[in-house]
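To begin, one chain is listed below as structure tokens, in the form predicted alone.
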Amino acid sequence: MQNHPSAILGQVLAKYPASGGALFQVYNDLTLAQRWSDVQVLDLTACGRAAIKGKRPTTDTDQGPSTCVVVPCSLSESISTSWLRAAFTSLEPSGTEIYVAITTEDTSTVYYKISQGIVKPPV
């Protein structure tokens, strides 16, 4: 029973439990369907909720799995800027991007990339 979500989730759920649905759903679909490693829960005190850090693994063979930085929401949650600033701030200095994974209630997920600044898009 280690292994079990609500084992490794336990403390944040109960320390936020508004968002807990979303984190919830997010880590089990990063850990059982996408298949991410070394998954971390982070407390955003900030923000008022947790996010997940893990490494996604890739198809391209040349590199190794990236390290990514998710935060859950629900679809019916309202976010700002100043949300997203709270979330780089806490996460800093780790990285300049982050997924923002939102959720609805028929366990739709749909994860968005946000990057700090302005970021050219790749060609």
Second form
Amino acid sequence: MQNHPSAILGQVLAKYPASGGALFQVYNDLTLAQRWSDVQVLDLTACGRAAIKGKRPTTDTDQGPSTCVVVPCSLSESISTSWLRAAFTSLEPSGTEIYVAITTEDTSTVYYKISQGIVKPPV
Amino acid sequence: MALPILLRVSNFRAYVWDVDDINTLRSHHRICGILTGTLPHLSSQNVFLGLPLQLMPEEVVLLVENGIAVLADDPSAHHSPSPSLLKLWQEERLSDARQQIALTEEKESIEASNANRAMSESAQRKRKEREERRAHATVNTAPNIPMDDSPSPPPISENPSRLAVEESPDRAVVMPSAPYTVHVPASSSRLAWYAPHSHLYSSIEAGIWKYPSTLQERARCGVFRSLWEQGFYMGVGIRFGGEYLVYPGDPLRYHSHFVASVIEAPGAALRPMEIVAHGRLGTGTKKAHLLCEWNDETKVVSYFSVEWAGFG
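Moving on from the form predicted alone, kindly provide the form predicted together with its partner chain as a structure.
The complete assembly is shown below, putting the previous chain first.
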């Protein structure tokens, strides 16, 4: 029971109830479906919500898993570029890129990588 | 310092009619514009287009603010021609038409002496019809004179080239009825009564130009300028769902790396669905999407690059 997501996320769910649904869904998706490891919950006060940091598995055999930060958000929300900037500021000094996880009512979760500045797509 | 390029403004749109200017804009100033000229006889022409070049309003604002170009009030620059200028112009047209007809006849007389000339019945009939039409034309070049009073019609010969031209103060020059090509010049620069230099404006505050007038338009000018100053070439982004396509070099040589959209303020509402749509389309076309945020107070542009994460 201690390992149930609600126990782990309890504090931030109470602190940020508006984004609770999205956070819960993304946490489960990352840990169970995407199989991320070393998952931690971060409190982004500037953003008014919690984020999830963890190691994302990679198909590259010579490269180890990379650490990424995911900010959950629901499809029905209204965000802005200042919201994105706040997410980056909260993560400094290590924030060059974040993943925005967008959740829907049918539990689909899509992830988009957002980088600050003009960053070329990979070839 | 080069002379500023004339952007000919008509109905709040700027056009470039001189090929040399178009070349300079592209190679020296990284401004490509869009060619919009079509030929009247081709109905679905949309691959190869000609003059004039049309510029995006953001391009015009940048060029004028940087002193590279000036705005010309094109409608006002076309003065009414004086009677003497008009007469000169008509005479030039007439002499051009005559020259063409003379050359055509010369060509036909060369063909007549050609042993391989078509002698079939249909070829002969067509030739006869052409000659009759031309003979008819020479008699009809003075339309106000009744047929009986006309001087005896000139003898019908192989090469009828008599042109009756009447000139009077109240009647225009009459053009020959034999076929010739009418040349319509693309640029007005060679018209004697076109005088753009007395109708130039070196600021976008001129009455003939209204862009930018809203926050959205100011944001677009700001973003365009910011991208341009970093050395990029910009094209229209509609093919990829954005405002601009951002190229690292001339669009004829490179594919664009980015599709840019303009966010008019840091607090402007952004829907997560837009991130999904822009991100997925960008990644699906080997590009990244660029969210370009304009801050109207600090006049600074901030960029966020969006890509599909590849998982989830």
